[in-house]
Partner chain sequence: MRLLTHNMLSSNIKGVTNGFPLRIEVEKVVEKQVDLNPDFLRSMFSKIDWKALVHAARSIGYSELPDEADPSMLDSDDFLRRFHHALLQLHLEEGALICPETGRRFPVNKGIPNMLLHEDEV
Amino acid sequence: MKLKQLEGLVGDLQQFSNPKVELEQYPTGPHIASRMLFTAENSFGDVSNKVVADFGCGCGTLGAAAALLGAEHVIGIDVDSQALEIASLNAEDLELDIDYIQCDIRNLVWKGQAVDTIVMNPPFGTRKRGADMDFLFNALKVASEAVYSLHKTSTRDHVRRAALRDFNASGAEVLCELRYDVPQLYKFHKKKEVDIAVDLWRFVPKK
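Assuming the form predicted alone, can you produce the structure of this chain alone?
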């Protein structure tokens, strides 16, 4: 599947109608989602025929992109039941077979199918300090091959240091820097849209 086709398909997905600020719920735009998964597959072979989990899946954009690129099995995990309902409807609309689990990532004890690759757009940790690191810590415990994640560029040194020193990663590479468009979703947003610089990371867990 070509990049433009993938971007078009995920661009039609339903997004949050009533996002929860405490969960830092922002939609992962089709531009970023398609490039994230396209890079994971075409540069590293981490999607096709792999078991892929989408941590904090929200409305299911990243997981849907993984399924469209030929993942063997996709699992979406989120704490919010309403988000999971939207994700499930999105999967149905695209005729994708994706399993969804309601769970707080911080309390996750993984005993299910072995996961090759984890993709995620975690909370940036602006409302709940360290939320992004909680996601990364747990992702590196579960994934066997790779973790793809978005983090604010301003936290780059901290993320790399934590991944390699504290979270048992054997590799932590910034693949590219992207512009994340945050729409005006909440009352405290003064502007219609804000651009945030984010890094697309690929982490490799120690075997």
The other form holds:
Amino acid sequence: MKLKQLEGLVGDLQQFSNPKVELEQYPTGPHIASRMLFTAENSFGDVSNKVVADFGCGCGTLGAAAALLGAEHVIGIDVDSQALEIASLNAEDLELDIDYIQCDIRNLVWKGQAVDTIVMNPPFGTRKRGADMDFLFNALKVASEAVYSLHKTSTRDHVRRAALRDFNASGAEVLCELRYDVPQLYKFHKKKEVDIAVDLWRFVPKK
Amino acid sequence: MRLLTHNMLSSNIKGVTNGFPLRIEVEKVVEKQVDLNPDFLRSMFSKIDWKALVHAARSIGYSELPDEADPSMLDSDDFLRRFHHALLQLHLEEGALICPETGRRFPVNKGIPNMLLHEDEV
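The structure above corresponds to the form predicted alone; please give the structure of the form predicted in complex with its partner chain next.
Next comes the full complex, and the chain you just saw is listed first.
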């Protein structure tokens, strides 16, 4: 599948109708989602024929993109039942077979390194400090091959240090810097739309 | 929820040491066809807990898996078909997952298990 095609398909997905600020629910835009999964597949072979989990899947954009690129089994996990409902409908619309689990990522217990690849757009931790690091910590515990994640560029050094020193990663690489447009979703947003710089990371867990 | 997901999931209640495998309580099972991918099945075989899969499949009404399995069986098309069916085509749509240690019930609605914990379980 071509990048443009993938971007078009995930661009049609339904997004949050009532986003919850405490969960930092922001949709993962089609531009970022398609590039993230396309890179994972075409540069590293981490998607097709693999077991892929989408941590904090929200409306399921990243997991859907993984399934479209040939992941054999996709699991989306989110704490919010409304988001999962939308994610299920999105998967149905695209005729994708995706499993969803309602769970707080911090309390997820899996048997060993059960999944090959984890993709995630974690809460950036602006409302709740360290939320993105909780996601990363847990992702590196259960992934066997790779973790793809987005973090604010301003936190780059901190993310690298934590991943390599504390979180069981043997590799941590910024693949590219992207612009994340945050639409005016919440009342406290004063500007119509802001652009923040985010890094697309690829982490490799220790075996 | 496919049995492959079930095969990865453990009870997540604080203090539980033997949370795997979760018992299955069935109200409704659905079957969804997917293409058989022999390479995927061969690579999954070493990662899954066979006993838990056999048990889970039985509890949702599929008893065509042998009690014991070894990698040599992956050469048999018949074995691959059964393994594929149990692992990827059967979905627990309605029912519950039960923590083997505490008996706590995690409901499954529309195929989605609710693993949210109460405050005193975290």
